[in-house]
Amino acid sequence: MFYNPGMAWDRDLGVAFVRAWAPGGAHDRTGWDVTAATGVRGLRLFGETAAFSAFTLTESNERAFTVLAANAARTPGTRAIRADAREPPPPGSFEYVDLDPYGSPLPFLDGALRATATGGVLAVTATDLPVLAGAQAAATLRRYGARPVRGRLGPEGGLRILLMRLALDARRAGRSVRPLLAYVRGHYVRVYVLLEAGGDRPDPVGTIEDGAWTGPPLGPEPRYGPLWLGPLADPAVVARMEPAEPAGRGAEVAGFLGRYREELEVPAPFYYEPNSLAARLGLRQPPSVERLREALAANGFRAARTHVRSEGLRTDAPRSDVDRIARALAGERQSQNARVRA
């Protein structure tokens, strides 16, 4: 039996997302919670969004299913099925499918993709972050077919690997994906993608070659990916998201959304951190995030804080300009210190 109170924040955010995706409570969609456990995620989405006319929850574990069935019986419009989650339950097609397993989502991904109607949303969580973020690079290549980014940028690399895998799997089925919301949080990554018709449509999936890459340094390898290199979200959907009422972690969700909306103004892959920037350039002291952001803006570039790390700064400036501006800020600070000592 599995219930994780630490994921209450994530479930609050999920309710906010579904309300934004289906504004006005159309109440005509069907949903499937693939690996439902005790059913808390799916039951909250059904009960708190007014987006669904029916919601199916599947679980194979006998003990968990006993609790799930009792919970669903108290919620008209939902049904619990004890079944292998790798195969979609009848009717086999849903406007919203939520895949939130323990570990990698890959064993369930084919069935979840097949069950998501064209024009519907597939939400996927991956908690195998050591693999996606490169701590087990051989496993990343074997499991996801990608060379991972390692180190501090690894979690975002893992998020982009998951989106890449969704895009390639959807393409093989003649469809394409468009991220509506994708993020890194603690020990996991989570994405909400819209499934659209047209598998021949080009999508922003590719490799990063060290010699041609002008963004933040990713490490010593000559090649990374393939990765999703496009935007992580739809600004219009995120703009409509508000903490659900009542929400146990509403203030935390509001803070996340504020930072995330800022970040959407700069949809460049990966980010800089002042400490690692100073270490690479040999600066005596790192510039502050805000001072670096102001200096980039003064030089005509966009820059925004990122939700991935509190000290991360995403920018569309080429690395050469970021380095030049950081060195100038270090010289400015050194000059000021000298004047103070004098």
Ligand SMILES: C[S@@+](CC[C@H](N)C(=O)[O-])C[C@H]1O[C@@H](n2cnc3c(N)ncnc32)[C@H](O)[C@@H]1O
The other form holds:
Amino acid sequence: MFYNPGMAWDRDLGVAFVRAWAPGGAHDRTGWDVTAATGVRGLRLFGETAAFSAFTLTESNERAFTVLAANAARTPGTRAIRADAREPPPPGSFEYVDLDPYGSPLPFLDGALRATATGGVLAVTATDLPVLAGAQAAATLRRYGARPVRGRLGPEGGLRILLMRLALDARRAGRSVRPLLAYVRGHYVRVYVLLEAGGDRPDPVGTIEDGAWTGPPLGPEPRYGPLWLGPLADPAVVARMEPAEPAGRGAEVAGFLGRYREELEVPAPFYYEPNSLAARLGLRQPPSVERLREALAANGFRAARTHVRSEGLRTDAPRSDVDRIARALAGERQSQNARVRA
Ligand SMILES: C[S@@+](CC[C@H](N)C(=O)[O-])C[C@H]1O[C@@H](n2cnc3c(N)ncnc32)[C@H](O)[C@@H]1O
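Please could you give me the other form, the form predicted together with this ligand, since above is the form predicted on its own?
Zooming out: every chain and molecule, the one shown earlier first.
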């Protein structure tokens, strides 16, 4: 299948991102869609934003390339090249590179990074979540060089492993990355990072050691990562993002952006879920997310829902405070129930 309608939402978000990253109508950037299939992602970015003067699209599969070449021929300013994207990239560098392969982006990452201009953006999708989110932990270590987080927090762990990989690879080439937008969605994760000069700037990359970690419990392992532990996005770019109009899926994009913007106010890695919190603390009933958020705020902590899970709550409160506050809420509820029975 060369056109995946299930990813239309994701392409809408991509259009909204590029419009926000490159506001105004300069049409002065170059772009490369590395694994283009029929070209729908790159061609939409070219046609629906005012960012690009030229766009290159590469694809190795013959059948997909035939459709891609016809689509590009109808779109002046774009060119289709039949190429294996694991080989050296097309000559020159691009201000925007989009890598959206099937499965792992790793075979293409080196070329995509090299082809992205300093000051430009590299967008990467990874659908190898079983590896990134820990279902195949040995493969995560072998391929990405990280100990993964398994279970409910695994997808966010995978997102942070991908960002770590990009940061370390960029650093080796004397550059650094800054995430402008990074998210988990269904079976994949996707990041948009700005490539900046200077590989000597310390990256927020590190391992999480169980004994020293005061965030949400990650599991039974003594160590996780290395992971990207910094912010997942640039709030200024995300604030400028507007749902792309012609797509007709604006409400879904707007819903995502609403929650994502709130979440950026609490850039703590990982989140709590009422069910697992109640199970760990032995509470008879999980607290409601909203009550927990309010109680954390009343105790002087920041807390916000996350886009990753509908019931997830990110907070800057240390775990001991989260536990204390959740227990107090459960106690309140029990005494309320007792009063109702009395
Ligand atoms: C997930 S699809 C791209 C989807 C596209 N971005 C979209 O939104 O419709 C991945 C594409 O990568 C192509 N591909 C796989 N290996 C490749 C390689 N080594 N070089 C270039 N393209 C490759 C596949 O043929 C497939 O068309």
